[in-house]
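The chain below stands alone, shown as C-alpha coordinates; this is the form predicted on its own.
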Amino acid sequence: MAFTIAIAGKGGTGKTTLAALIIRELVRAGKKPVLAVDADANANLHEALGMPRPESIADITHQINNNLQPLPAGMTKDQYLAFRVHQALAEGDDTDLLVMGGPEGPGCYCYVNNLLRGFIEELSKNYPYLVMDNEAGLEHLSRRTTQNVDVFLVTSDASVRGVRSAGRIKELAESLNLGIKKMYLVVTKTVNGTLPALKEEIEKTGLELAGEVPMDEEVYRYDLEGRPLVSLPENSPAVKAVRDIMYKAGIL
(Lines of atoms letter the chains of each structure in order from A and count residues from 1; the text may use other names and numbers.)
(Lines give C-alpha, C1' and ligand atoms only; values in the text may rest on other atoms or scores of the structure.)
(Ligands and ions follow the chains in the order given, each with its own letter.)
Protein backbone atom coordinates (compact mmCIF):
# COMPACT_ATOMS: atom_id res chain seq x y z
CA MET A 1 0.00 0.00 0.00
CA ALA A 2 1.06 3.57 -0.65
CA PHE A 3 2.44 5.82 2.07
CA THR A 4 -0.56 8.12 2.45
CA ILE A 5 -0.50 11.84 3.24
CA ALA A 6 -3.84 13.58 3.74
CA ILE A 7 -4.43 17.31 4.16
CA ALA A 8 -7.42 18.91 5.84
CA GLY A 9 -8.41 22.30 7.25
CA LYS A 10 -10.88 25.09 6.97
CA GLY A 11 -11.31 26.95 3.68
CA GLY A 12 -8.62 29.35 2.59
CA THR A 13 -5.79 27.80 4.58
CA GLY A 14 -3.75 26.71 1.58
CA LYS A 15 -4.50 22.98 1.55
CA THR A 16 -4.13 22.69 -2.22
CA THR A 17 -0.91 24.70 -2.23
CA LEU A 18 0.50 22.42 0.46
CA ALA A 19 -0.61 19.28 -1.41
CA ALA A 20 0.95 20.47 -4.66
CA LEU A 21 4.26 21.37 -3.03
CA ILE A 22 4.40 18.05 -1.17
CA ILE A 23 3.94 16.28 -4.51
CA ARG A 24 6.64 18.52 -6.02
CA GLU A 25 9.11 17.51 -3.32
CA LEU A 26 8.26 13.80 -3.51
CA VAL A 27 8.89 13.79 -7.25
CA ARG A 28 12.13 15.73 -6.92
CA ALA A 29 13.30 13.29 -4.24
CA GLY A 30 12.66 10.39 -6.62
CA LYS A 31 9.72 9.05 -4.58
CA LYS A 32 7.48 8.51 -7.57
CA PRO A 33 5.08 7.89 -9.15
CA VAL A 34 2.68 9.77 -6.87
CA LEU A 35 -1.07 9.24 -6.86
CA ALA A 36 -2.78 12.58 -6.23
CA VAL A 37 -6.41 12.50 -5.11
CA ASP A 38 -8.49 15.67 -5.25
CA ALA A 39 -11.31 14.92 -2.81
CA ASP A 40 -12.53 18.52 -2.79
CA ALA A 41 -15.85 19.16 -4.55
CA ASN A 42 -14.30 22.45 -5.74
CA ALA A 43 -11.49 20.62 -7.49
CA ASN A 44 -8.45 22.68 -8.46
CA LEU A 45 -5.45 20.52 -7.56
CA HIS A 46 -4.97 19.83 -11.28
CA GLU A 47 -4.22 23.51 -11.85
CA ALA A 48 -1.59 23.57 -9.12
CA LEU A 49 -0.02 20.47 -10.69
CA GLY A 50 -0.19 21.82 -14.24
CA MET A 51 -2.42 18.96 -15.41
CA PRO A 52 -5.69 18.99 -17.36
CA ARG A 53 -8.77 18.42 -15.22
CA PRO A 54 -9.81 14.80 -15.66
CA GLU A 55 -13.39 13.62 -15.67
CA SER A 56 -14.47 13.21 -12.06
CA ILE A 57 -15.99 10.20 -10.35
CA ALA A 58 -19.10 12.31 -9.69
CA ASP A 59 -19.44 13.18 -13.40
CA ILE A 60 -19.16 9.52 -14.37
CA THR A 61 -21.65 8.28 -11.78
CA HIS A 62 -24.14 10.98 -12.85
CA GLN A 63 -23.93 9.87 -16.48
CA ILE A 64 -24.33 6.19 -15.66
CA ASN A 65 -27.02 6.54 -13.00
CA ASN A 66 -29.11 8.78 -15.23
CA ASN A 67 -28.69 6.48 -18.24
CA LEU A 68 -26.98 9.23 -20.23
CA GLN A 69 -24.73 6.60 -21.76
CA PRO A 70 -25.77 3.05 -22.64
CA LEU A 71 -23.98 0.20 -20.91
CA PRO A 72 -21.74 -1.86 -23.20
CA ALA A 73 -23.08 -5.31 -23.92
CA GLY A 74 -22.09 -7.87 -21.31
CA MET A 75 -21.06 -5.32 -18.65
CA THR A 76 -22.86 -4.61 -15.40
CA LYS A 77 -23.23 -1.05 -14.17
CA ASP A 78 -20.53 -1.55 -11.52
CA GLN A 79 -18.12 -3.07 -14.06
CA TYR A 80 -18.68 -0.21 -16.48
CA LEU A 81 -18.28 2.33 -13.70
CA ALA A 82 -14.94 0.83 -12.67
CA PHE A 83 -13.81 0.84 -16.29
CA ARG A 84 -14.76 4.51 -16.74
CA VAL A 85 -13.05 5.61 -13.55
CA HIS A 86 -9.81 3.92 -14.57
CA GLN A 87 -10.10 5.75 -17.88
CA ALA A 88 -10.59 9.04 -16.03
CA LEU A 89 -7.31 8.74 -14.13
CA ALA A 90 -5.15 11.57 -15.49
CA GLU A 91 -1.65 10.23 -16.06
CA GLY A 92 1.38 12.48 -15.92
CA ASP A 93 5.09 11.76 -16.14
CA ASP A 94 5.51 11.35 -12.39
CA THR A 95 2.04 12.06 -10.95
CA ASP A 96 -1.37 10.59 -11.69
CA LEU A 97 -4.54 12.38 -10.61
CA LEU A 98 -7.97 11.16 -9.54
CA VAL A 99 -10.74 13.73 -9.00
CA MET A 100 -13.82 13.14 -6.87
CA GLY A 101 -15.97 16.07 -8.06
CA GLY A 102 -19.27 17.31 -6.65
CA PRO A 103 -22.16 15.47 -4.99
CA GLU A 104 -24.48 13.22 -6.91
CA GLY A 105 -27.53 15.06 -5.63
CA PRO A 106 -28.49 17.74 -3.09
CA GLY A 107 -26.14 17.21 -0.17
CA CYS A 108 -25.47 13.57 -0.99
CA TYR A 109 -21.92 12.30 -1.36
CA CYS A 110 -22.52 8.79 -0.01
CA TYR A 111 -22.22 6.76 -3.19
CA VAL A 112 -19.35 8.85 -4.58
CA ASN A 113 -17.41 8.55 -1.34
CA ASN A 114 -17.93 4.80 -1.16
CA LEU A 115 -16.58 4.54 -4.68
CA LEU A 116 -13.68 6.82 -3.91
CA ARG A 117 -12.62 4.70 -0.94
CA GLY A 118 -12.71 1.53 -3.03
CA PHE A 119 -10.82 2.97 -5.98
CA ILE A 120 -8.18 4.56 -3.77
CA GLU A 121 -7.59 1.27 -1.99
CA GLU A 122 -7.18 -0.52 -5.31
CA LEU A 123 -5.11 2.13 -7.09
CA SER A 124 -2.80 2.84 -4.16
CA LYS A 125 -1.27 -0.61 -4.51
CA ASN A 126 0.49 0.68 -7.63
CA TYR A 127 2.09 3.77 -6.07
CA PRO A 128 4.68 4.32 -3.35
CA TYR A 129 3.02 7.61 -2.27
CA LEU A 130 -0.52 8.96 -2.22
CA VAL A 131 -1.39 12.60 -1.47
CA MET A 132 -5.03 13.49 -0.78
CA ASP A 133 -6.30 17.08 -0.87
CA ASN A 134 -9.54 17.07 1.12
CA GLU A 135 -12.38 19.56 1.02
CA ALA A 136 -12.72 22.30 3.62
CA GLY A 137 -14.33 21.61 6.95
CA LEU A 138 -15.14 18.46 8.89
CA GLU A 139 -17.72 16.50 6.89
CA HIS A 140 -15.25 14.55 4.76
CA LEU A 141 -13.92 12.98 7.95
CA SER A 142 -17.32 11.63 8.96
CA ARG A 143 -17.76 10.26 5.42
CA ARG A 144 -14.49 8.35 6.02
CA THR A 145 -12.74 9.08 2.73
CA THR A 146 -9.71 9.86 4.90
CA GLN A 147 -8.73 6.54 6.48
CA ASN A 148 -5.55 4.58 7.23
CA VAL A 149 -3.40 7.66 6.74
CA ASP A 150 0.30 7.65 7.56
CA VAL A 151 0.59 11.44 7.96
CA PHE A 152 -2.44 13.71 8.46
CA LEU A 153 -1.63 17.40 8.09
CA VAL A 154 -4.18 19.83 9.50
CA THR A 155 -3.78 23.34 8.10
CA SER A 156 -4.53 26.63 9.79
CA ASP A 157 -4.03 30.15 8.56
CA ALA A 158 -2.28 32.62 10.84
CA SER A 159 -5.29 33.29 13.06
CA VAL A 160 -6.76 32.15 16.36
CA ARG A 161 -9.95 31.03 14.57
CA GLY A 162 -7.92 28.94 12.16
CA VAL A 163 -5.98 27.22 14.94
CA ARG A 164 -9.15 26.50 16.89
CA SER A 165 -10.73 25.01 13.77
CA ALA A 166 -7.67 22.78 13.38
CA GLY A 167 -8.16 21.63 16.95
CA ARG A 168 -11.77 20.64 16.22
CA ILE A 169 -10.63 18.65 13.17
CA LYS A 170 -8.15 16.79 15.38
CA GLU A 171 -10.87 15.98 17.94
CA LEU A 172 -13.25 14.67 15.29
CA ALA A 173 -10.57 12.61 13.59
CA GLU A 174 -9.64 10.99 16.89
CA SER A 175 -13.26 10.27 17.79
CA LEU A 176 -13.86 8.47 14.48
CA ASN A 177 -10.89 6.07 14.86
CA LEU A 178 -9.74 6.63 11.28
CA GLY A 179 -6.45 4.78 11.66
CA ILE A 180 -4.31 7.92 11.39
CA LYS A 181 -0.74 7.13 12.42
CA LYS A 182 0.63 10.69 12.82
CA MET A 183 -1.19 14.02 12.94
CA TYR A 184 0.44 17.44 12.69
CA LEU A 185 -0.50 21.10 12.49
CA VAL A 186 0.78 23.30 9.66
CA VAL A 187 0.29 27.05 10.01
CA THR A 188 0.21 28.88 6.69
CA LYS A 189 0.51 32.47 5.48
CA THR A 190 2.71 33.42 8.40
CA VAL A 191 4.84 36.53 8.88
CA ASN A 192 7.45 37.36 11.51
CA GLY A 193 5.95 37.02 14.96
CA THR A 194 2.99 34.85 13.94
CA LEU A 195 3.92 31.65 15.75
CA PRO A 196 4.84 33.26 19.09
CA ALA A 197 1.49 35.08 19.05
CA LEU A 198 -0.36 31.80 18.41
CA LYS A 199 1.74 29.63 20.73
CA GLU A 200 -0.86 29.35 23.49
CA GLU A 201 -3.71 28.50 21.09
CA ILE A 202 -1.57 25.93 19.29
CA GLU A 203 -0.74 24.21 22.58
CA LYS A 204 -4.44 24.00 23.44
CA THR A 205 -5.14 21.94 20.30
CA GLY A 206 -2.77 19.17 21.36
CA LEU A 207 -1.45 19.07 17.80
CA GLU A 208 2.26 18.79 17.22
CA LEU A 209 3.45 21.67 15.04
CA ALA A 210 5.17 20.39 11.89
CA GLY A 211 6.06 23.89 10.76
CA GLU A 212 4.86 27.02 9.04
CA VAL A 213 4.51 28.11 5.43
CA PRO A 214 5.26 31.84 5.17
CA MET A 215 3.54 34.35 2.97
CA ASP A 216 5.30 33.96 -0.38
CA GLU A 217 5.03 36.51 -3.17
CA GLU A 218 6.01 33.85 -5.69
CA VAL A 219 3.02 31.71 -4.75
CA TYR A 220 0.75 34.73 -5.08
CA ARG A 221 2.22 35.60 -8.47
CA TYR A 222 1.93 32.05 -9.79
CA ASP A 223 -1.70 31.88 -8.69
CA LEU A 224 -2.39 35.27 -10.26
CA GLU A 225 -0.90 34.15 -13.57
CA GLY A 226 -2.43 30.65 -13.47
CA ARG A 227 0.96 28.94 -13.43
CA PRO A 228 1.40 25.51 -11.81
CA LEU A 229 2.81 25.69 -8.30
CA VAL A 230 4.95 22.61 -8.90
CA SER A 231 7.16 24.80 -11.11
CA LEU A 232 8.01 27.21 -8.30
CA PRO A 233 11.77 27.84 -8.06
CA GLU A 234 14.00 26.18 -5.48
CA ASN A 235 14.54 29.47 -3.63
CA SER A 236 10.81 29.95 -3.01
CA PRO A 237 10.25 30.40 0.75
CA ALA A 238 7.12 28.22 0.51
CA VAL A 239 9.01 25.41 -1.22
CA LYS A 240 11.75 25.47 1.41
CA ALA A 241 9.21 25.53 4.23
CA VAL A 242 7.23 22.57 2.86
CA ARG A 243 10.43 20.56 2.47
CA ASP A 244 11.27 21.22 6.14
CA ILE A 245 7.73 20.21 7.15
CA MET A 246 8.07 16.94 5.23
CA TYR A 247 11.29 16.11 7.06
CA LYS A 248 9.72 16.97 10.42
CA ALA A 249 6.69 14.76 9.63
CA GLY A 250 8.81 11.82 8.48
CA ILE A 251 7.67 12.03 4.86
CA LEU A 252 11.18 12.58 3.47
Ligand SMILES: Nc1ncnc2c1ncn2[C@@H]1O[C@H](COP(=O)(O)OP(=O)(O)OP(=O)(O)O)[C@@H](O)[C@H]1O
The other form holds:
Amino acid sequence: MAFTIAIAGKGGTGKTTLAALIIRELVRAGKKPVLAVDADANANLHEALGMPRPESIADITHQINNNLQPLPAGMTKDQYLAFRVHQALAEGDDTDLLVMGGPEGPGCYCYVNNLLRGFIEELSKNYPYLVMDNEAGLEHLSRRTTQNVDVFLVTSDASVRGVRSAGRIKELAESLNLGIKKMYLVVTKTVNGTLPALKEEIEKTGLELAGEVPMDEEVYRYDLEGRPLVSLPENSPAVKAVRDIMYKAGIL
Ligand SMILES: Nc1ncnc2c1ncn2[C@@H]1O[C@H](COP(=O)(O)OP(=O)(O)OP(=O)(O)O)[C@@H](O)[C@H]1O
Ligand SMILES: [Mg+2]
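May I ask for the structure of the form predicted in complex with the named molecule now, the form predicted on its own having been displayed?
Now the complete complex, all chains and molecules, led by this one.
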Protein backbone atom coordinates (compact mmCIF):
# COMPACT_ATOMS: atom_id res chain seq x y z
CA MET A 1 0.00 0.00 0.00
CA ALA A 2 1.32 3.44 -0.91
CA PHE A 3 2.56 5.73 1.85
CA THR A 4 -0.13 8.39 1.59
CA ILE A 5 0.43 12.10 2.11
CA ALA A 6 -2.68 14.28 1.92
CA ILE A 7 -2.57 18.07 1.85
CA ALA A 8 -5.52 20.29 2.67
CA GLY A 9 -6.04 23.96 3.44
CA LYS A 10 -8.05 27.04 2.65
CA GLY A 11 -7.86 28.45 -0.89
CA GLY A 12 -4.59 30.06 -1.90
CA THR A 13 -2.60 28.82 1.11
CA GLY A 14 0.00 27.00 -0.94
CA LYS A 15 -1.40 23.44 -1.08
CA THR A 16 -0.49 22.84 -4.70
CA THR A 17 2.94 24.38 -4.23
CA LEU A 18 3.58 22.14 -1.23
CA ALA A 19 2.28 19.04 -3.06
CA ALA A 20 4.49 19.71 -6.08
CA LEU A 21 7.59 20.33 -3.96
CA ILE A 22 6.98 17.18 -1.91
CA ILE A 23 6.71 15.21 -5.16
CA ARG A 24 9.89 16.86 -6.44
CA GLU A 25 11.73 15.79 -3.30
CA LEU A 26 10.36 12.22 -3.29
CA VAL A 27 11.53 11.78 -6.88
CA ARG A 28 14.93 13.27 -6.07
CA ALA A 29 15.27 10.83 -3.18
CA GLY A 30 14.49 7.94 -5.55
CA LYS A 31 11.14 7.22 -3.89
CA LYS A 32 9.31 6.81 -7.17
CA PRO A 33 7.11 6.48 -9.09
CA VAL A 34 4.81 8.84 -7.23
CA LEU A 35 1.06 8.76 -7.73
CA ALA A 36 -0.20 12.35 -7.65
CA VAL A 37 -3.92 12.78 -7.08
CA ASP A 38 -5.44 16.19 -7.75
CA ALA A 39 -8.60 16.23 -5.66
CA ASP A 40 -9.25 19.95 -6.00
CA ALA A 41 -12.26 20.78 -8.20
CA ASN A 42 -10.20 23.64 -9.60
CA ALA A 43 -7.41 21.33 -10.70
CA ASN A 44 -3.97 22.78 -11.41
CA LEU A 45 -1.48 20.35 -9.92
CA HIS A 46 -0.63 19.24 -13.47
CA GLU A 47 0.75 22.72 -14.19
CA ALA A 48 3.00 22.62 -11.14
CA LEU A 49 4.21 19.20 -12.29
CA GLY A 50 4.66 20.32 -15.91
CA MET A 51 2.19 17.73 -17.22
CA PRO A 52 -0.80 18.05 -19.57
CA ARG A 53 -4.15 17.89 -17.81
CA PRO A 54 -5.75 14.47 -18.21
CA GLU A 55 -9.48 13.81 -18.37
CA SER A 56 -10.97 14.00 -14.90
CA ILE A 57 -12.58 11.11 -13.07
CA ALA A 58 -15.66 13.29 -12.44
CA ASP A 59 -16.15 13.76 -16.19
CA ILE A 60 -15.95 10.02 -16.70
CA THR A 61 -18.31 9.14 -13.85
CA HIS A 62 -20.74 11.81 -15.01
CA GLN A 63 -20.82 10.30 -18.49
CA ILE A 64 -21.22 6.77 -17.21
CA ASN A 65 -23.68 7.58 -14.45
CA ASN A 66 -25.94 9.46 -16.84
CA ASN A 67 -25.57 6.92 -19.64
CA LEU A 68 -24.19 9.62 -21.93
CA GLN A 69 -22.08 7.11 -23.81
CA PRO A 70 -23.14 3.65 -24.88
CA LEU A 71 -21.15 0.86 -23.26
CA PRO A 72 -18.84 -0.92 -25.69
CA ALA A 73 -20.23 -4.30 -26.73
CA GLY A 74 -19.46 -7.04 -24.24
CA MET A 75 -18.34 -4.68 -21.47
CA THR A 76 -20.12 -4.28 -18.15
CA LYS A 77 -20.43 -0.86 -16.55
CA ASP A 78 -17.73 -1.57 -13.99
CA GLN A 79 -15.31 -2.98 -16.58
CA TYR A 80 -15.85 0.12 -18.68
CA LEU A 81 -15.31 2.42 -15.70
CA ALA A 82 -12.06 0.62 -14.86
CA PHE A 83 -10.93 0.96 -18.46
CA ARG A 84 -11.69 4.69 -18.58
CA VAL A 85 -10.04 5.36 -15.21
CA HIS A 86 -6.86 3.68 -16.40
CA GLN A 87 -6.97 5.75 -19.57
CA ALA A 88 -7.30 8.92 -17.47
CA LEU A 89 -4.09 8.22 -15.61
CA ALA A 90 -1.48 10.61 -17.05
CA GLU A 91 1.90 8.97 -17.14
CA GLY A 92 4.98 11.09 -16.55
CA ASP A 93 8.62 10.09 -16.16
CA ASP A 94 8.58 9.69 -12.39
CA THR A 95 5.07 10.78 -11.50
CA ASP A 96 1.66 9.65 -12.68
CA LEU A 97 -1.33 11.92 -12.21
CA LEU A 98 -5.02 11.31 -11.60
CA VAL A 99 -7.37 14.31 -11.66
CA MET A 100 -10.57 13.80 -9.68
CA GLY A 101 -12.48 16.90 -10.89
CA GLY A 102 -15.92 17.84 -9.67
CA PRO A 103 -18.25 18.80 -8.23
CA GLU A 104 -20.71 15.98 -8.84
CA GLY A 105 -24.03 16.74 -10.45
CA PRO A 106 -27.35 15.91 -8.82
CA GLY A 107 -28.27 12.27 -8.36
CA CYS A 108 -26.62 9.42 -6.56
CA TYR A 109 -23.10 8.49 -7.49
CA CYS A 110 -22.88 5.89 -4.75
CA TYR A 111 -22.39 2.99 -7.15
CA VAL A 112 -19.56 4.59 -9.14
CA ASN A 113 -18.01 6.04 -6.01
CA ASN A 114 -17.83 2.62 -4.45
CA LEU A 115 -16.23 1.20 -7.57
CA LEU A 116 -13.80 4.10 -7.73
CA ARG A 117 -12.72 3.50 -4.18
CA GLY A 118 -11.67 0.00 -5.12
CA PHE A 119 -9.88 1.13 -8.30
CA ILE A 120 -7.88 3.84 -6.56
CA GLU A 121 -6.90 1.41 -3.86
CA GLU A 122 -5.77 -1.16 -6.43
CA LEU A 123 -3.91 1.47 -8.45
CA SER A 124 -2.07 2.84 -5.44
CA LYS A 125 -0.55 -0.59 -4.81
CA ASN A 126 1.73 0.08 -7.77
CA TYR A 127 3.32 3.12 -6.13
CA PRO A 128 5.44 3.53 -3.02
CA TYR A 129 4.07 7.07 -2.48
CA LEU A 130 0.75 8.79 -3.09
CA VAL A 131 0.45 12.58 -2.76
CA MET A 132 -3.03 14.10 -2.75
CA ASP A 133 -3.86 17.79 -3.17
CA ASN A 134 -7.28 18.35 -1.54
CA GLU A 135 -9.72 21.18 -1.21
CA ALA A 136 -10.76 22.33 2.25
CA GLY A 137 -14.03 20.36 2.18
CA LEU A 138 -12.13 17.05 1.84
CA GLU A 139 -14.87 15.74 -0.40
CA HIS A 140 -12.83 13.33 -2.48
CA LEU A 141 -10.82 12.15 0.45
CA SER A 142 -13.92 11.17 2.38
CA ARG A 143 -15.82 9.61 -0.51
CA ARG A 144 -13.21 8.12 -2.72
CA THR A 145 -10.58 6.50 -0.62
CA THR A 146 -10.71 3.98 2.14
CA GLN A 147 -7.01 3.78 2.58
CA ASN A 148 -5.29 5.28 5.58
CA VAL A 149 -3.58 8.63 5.36
CA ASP A 150 -0.07 8.35 6.78
CA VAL A 151 0.63 12.07 6.94
CA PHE A 152 -2.01 14.77 6.70
CA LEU A 153 -0.64 18.29 6.21
CA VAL A 154 -2.87 21.29 6.80
CA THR A 155 -1.60 24.48 5.16
CA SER A 156 -2.16 27.97 6.48
CA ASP A 157 -0.84 31.25 5.18
CA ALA A 158 0.96 33.43 7.67
CA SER A 159 -2.15 35.00 9.18
CA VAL A 160 -4.27 34.53 12.29
CA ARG A 161 -7.33 33.84 10.16
CA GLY A 162 -5.39 31.28 8.18
CA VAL A 163 -4.31 29.44 11.31
CA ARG A 164 -7.87 29.44 12.67
CA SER A 165 -9.21 27.95 9.48
CA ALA A 166 -6.49 25.31 9.61
CA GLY A 167 -7.83 24.47 13.07
CA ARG A 168 -11.32 23.98 11.59
CA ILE A 169 -9.95 21.74 8.85
CA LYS A 170 -8.26 19.65 11.53
CA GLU A 171 -11.60 19.23 13.30
CA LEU A 172 -13.36 18.32 10.06
CA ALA A 173 -10.68 15.78 9.18
CA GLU A 174 -10.97 14.19 12.63
CA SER A 175 -14.74 13.94 12.34
CA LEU A 176 -14.52 12.16 8.97
CA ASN A 177 -12.60 9.14 10.23
CA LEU A 178 -10.01 9.20 7.49
CA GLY A 179 -7.60 6.90 9.25
CA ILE A 180 -5.06 9.68 9.64
CA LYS A 181 -1.91 8.52 11.41
CA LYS A 182 -0.14 11.88 11.83
CA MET A 183 -1.44 15.39 11.29
CA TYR A 184 0.67 18.54 11.05
CA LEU A 185 0.35 22.23 10.30
CA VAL A 186 2.51 23.87 7.63
CA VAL A 187 2.61 27.66 7.65
CA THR A 188 3.35 29.05 4.19
CA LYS A 189 4.58 32.33 2.74
CA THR A 190 6.19 33.31 6.02
CA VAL A 191 8.54 36.24 6.44
CA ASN A 192 10.90 36.95 9.31
CA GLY A 193 9.06 37.04 12.59
CA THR A 194 5.70 35.68 11.43
CA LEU A 195 5.92 32.33 13.16
CA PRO A 196 6.61 33.67 16.66
CA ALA A 197 3.70 36.08 16.24
CA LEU A 198 1.38 33.19 15.35
CA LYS A 199 2.59 30.87 18.10
CA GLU A 200 -0.35 31.39 20.43
CA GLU A 201 -2.95 30.86 17.67
CA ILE A 202 -1.14 27.74 16.50
CA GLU A 203 -1.21 26.29 20.01
CA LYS A 204 -4.97 26.87 20.23
CA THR A 205 -5.54 24.64 17.19
CA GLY A 206 -3.79 21.70 18.82
CA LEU A 207 -1.95 21.10 15.55
CA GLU A 208 1.68 20.13 15.68
CA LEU A 209 3.85 22.37 13.50
CA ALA A 210 5.85 20.55 10.82
CA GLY A 211 7.52 23.75 9.66
CA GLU A 212 7.20 26.78 7.45
CA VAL A 213 7.67 27.48 3.77
CA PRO A 214 9.08 30.99 3.52
CA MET A 215 7.89 33.52 1.01
CA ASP A 216 10.06 32.65 -1.97
CA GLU A 217 10.11 35.05 -4.85
CA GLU A 218 11.16 32.32 -7.24
CA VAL A 219 8.05 30.25 -6.47
CA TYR A 220 5.89 33.22 -7.26
CA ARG A 221 7.83 33.94 -10.47
CA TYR A 222 7.55 30.35 -11.69
CA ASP A 223 3.82 30.55 -11.11
CA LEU A 224 3.55 33.79 -13.11
CA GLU A 225 5.61 32.41 -15.96
CA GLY A 226 3.77 29.09 -16.00
CA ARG A 227 6.94 27.12 -15.31
CA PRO A 228 6.63 23.82 -13.47
CA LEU A 229 7.58 24.08 -9.79
CA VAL A 230 9.24 20.68 -9.93
CA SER A 231 12.08 22.31 -11.84
CA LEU A 232 12.88 24.85 -9.10
CA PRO A 233 16.61 24.80 -8.32
CA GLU A 234 18.03 22.84 -5.41
CA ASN A 235 19.04 25.98 -3.51
CA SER A 236 15.59 27.56 -3.60
CA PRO A 237 14.50 28.45 -0.03
CA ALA A 238 11.09 26.82 -0.58
CA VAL A 239 12.69 23.57 -1.80
CA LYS A 240 14.96 23.42 1.26
CA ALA A 241 12.10 24.22 3.63
CA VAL A 242 9.91 21.48 2.17
CA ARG A 243 12.72 18.97 2.62
CA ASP A 244 12.96 19.92 6.32
CA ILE A 245 9.20 19.57 6.68
CA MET A 246 9.36 16.09 5.15
CA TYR A 247 12.02 15.02 7.64
CA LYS A 248 10.06 16.44 10.54
CA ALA A 249 6.84 14.73 9.38
CA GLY A 250 8.58 11.38 8.92
CA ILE A 251 8.10 11.32 5.15
CA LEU A 252 11.82 11.08 4.39
N1 LIG B 1 6.31 29.83 -0.48
C2 LIG B 1 5.78 30.64 -1.37
N3 LIG B 1 6.42 31.76 -1.76
C4 LIG B 1 5.85 32.61 -2.67
N5 LIG B 1 4.68 32.41 -3.26
C6 LIG B 1 3.98 31.30 -2.91
C7 LIG B 1 4.49 30.35 -1.96
N8 LIG B 1 3.57 29.35 -1.84
C9 LIG B 1 2.55 29.66 -2.67
N10 LIG B 1 2.79 30.84 -3.31
C11 LIG B 1 1.93 31.51 -4.30
O12 LIG B 1 0.64 31.65 -3.74
C13 LIG B 1 -0.38 31.38 -4.70
C14 LIG B 1 -1.25 30.22 -4.22
O15 LIG B 1 -0.43 29.06 -4.08
P16 LIG B 1 -1.01 27.61 -4.42
O17 LIG B 1 -1.63 27.60 -5.76
O18 LIG B 1 0.06 26.64 -4.12
O19 LIG B 1 -2.12 27.54 -3.31
P20 LIG B 1 -3.39 26.57 -3.22
O21 LIG B 1 -3.72 26.45 -1.78
O22 LIG B 1 -3.13 25.32 -3.97
O23 LIG B 1 -4.47 27.44 -3.97
P24 LIG B 1 -5.92 26.98 -4.54
O25 LIG B 1 -6.80 26.96 -3.33
O26 LIG B 1 -6.25 28.05 -5.51
O27 LIG B 1 -5.73 25.62 -5.13
C28 LIG B 1 0.37 31.07 -5.99
O29 LIG B 1 0.45 32.25 -6.74
C30 LIG B 1 1.74 30.64 -5.53
O31 LIG B 1 2.74 30.91 -6.48
MG1 LIG C 1 -4.22 24.38 -5.52
